[in-house]
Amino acid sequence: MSYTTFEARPLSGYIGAYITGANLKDEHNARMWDELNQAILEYKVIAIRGQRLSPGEHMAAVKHFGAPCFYPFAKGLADFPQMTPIIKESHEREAFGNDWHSDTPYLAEPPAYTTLYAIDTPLRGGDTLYCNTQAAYEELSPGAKKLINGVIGVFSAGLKHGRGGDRAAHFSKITTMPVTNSEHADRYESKHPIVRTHPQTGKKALYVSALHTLRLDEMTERESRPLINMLNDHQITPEFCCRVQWEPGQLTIWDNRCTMHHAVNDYHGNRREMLRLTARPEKPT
């Protein structure tokens, strides 16, 4: 659809877009605001270019999209404790979320959607790519569909299937973020569909990935995971992807509810620094 209050610049045949033209600063603009969340349902994640927010004015435009939400393993800002620092310093070489996943899916009502606002970024890497799990599901087969609808995943914090080790060994290597409570990390644990219903579209998509589901409910994780596994891989397609580019000023915004992601960690001896908050906790159905 065309936009009037700002301009879109798609970044690929399937999900994310540029934005460009907007200001976040505008409180009183509602057709703005409806157009945003229009183009988020259009684009899945788009990156809005050209602001200077502060937290404060961070927090004041995510709340158009919804409740802001708490993290459970960072510790947020004084003034606004759902806001987390997300930082990796020149001198370290883990990074934050490096790794296929949707946002907090082990909780009760993981957030609808995430916001990434860009301070400090690289001249080159530390991109973003973000996966389309809407497109992903209506590509598999109708047998597919069919054995997978109506499954029902347990999510967990723990991280056991992660590249990095468990929560607590990865987060251990990240030295300069506020990490907290990785060591109850498996405590945190949910039952969501891994497919799910847009509750705005109505249209299904893959609510699973390799990193955060555990099992399949009733079964074994070795049981579960070539299926999860299977999965996993089909999302992570590159037709069904996109690769979001940052610099100072840009707040890129994406749908947890039809989307996953992964922070590219191939910036070693640059720092990079991001204010995170999600918003609209929501219990997938």
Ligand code: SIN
Given for the second form:
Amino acid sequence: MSYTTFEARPLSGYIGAYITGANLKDEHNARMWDELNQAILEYKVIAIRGQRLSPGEHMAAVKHFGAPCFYPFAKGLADFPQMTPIIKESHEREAFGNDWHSDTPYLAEPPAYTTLYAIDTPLRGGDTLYCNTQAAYEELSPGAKKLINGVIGVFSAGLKHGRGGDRAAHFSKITTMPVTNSEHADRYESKHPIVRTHPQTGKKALYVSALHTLRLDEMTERESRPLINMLNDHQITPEFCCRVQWEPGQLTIWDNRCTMHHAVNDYHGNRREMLRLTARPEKPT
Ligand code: SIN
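Which structure goes with the form predicted together with this ligand, now that we have seen the form predicted alone?
Expanding to the full complex; the earlier chain stays at the top.
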């Protein structure tokens, strides 16, 4: 699709585009907001470059995609409590989001969209990887699709299978970001279909990760894990992925209903600061 209010440069065969020429302060440019919504549907993750947004302008821009959501495990800004800083200082080793996931699937109504605005970026490294979980579903065999359609997953915030240990252990090593509430993470649990249908396109996508899907409903963790791990690994096949590089003033928006992402932690000794805001709570079906 071609756009009249900005240029879109695809990042890979299946997912992602850099957007240039859009001005997110242009509140009344209905055509641009409509085209940006179209571009998210087409590319699933769009990295809009060349912005200079205050938190208030970021908030105003995101309202064009849906109502803002709260993140339960980080303290928000005083004026905009739904907006959370994502910071890794140069002396820190642990990074937030450093494992494949879709955002907060342990909520009853996870956000359709996440937006991340870059304030300070390392000179190199600190990219974010994304995968297209719709393409991953489509590429499964008919037998695998039949096996998983209708299966319900139990999603937990506990990070029981995270690389950095459970949420309390992982967050205890994130020292400058205002993380909070991690001792109550196990209380955040929801059930959702592991194959979900996108409400705007009608297309099916995998909705399952080794990080957040604790088990499959009516099955033990031990019984569930091989299938969860296989589906997790299938989704992150390089052909379904793209890599977004950051620069200050870039606002990246992704659709959590048909993607997963992974923050690459390869910039020790450098600082990275982002502002994160999710939007449009929606029950997966
Ligand atoms: C996140 O997982 O929401 C943050 C990703 C990033 O910092 O690149």
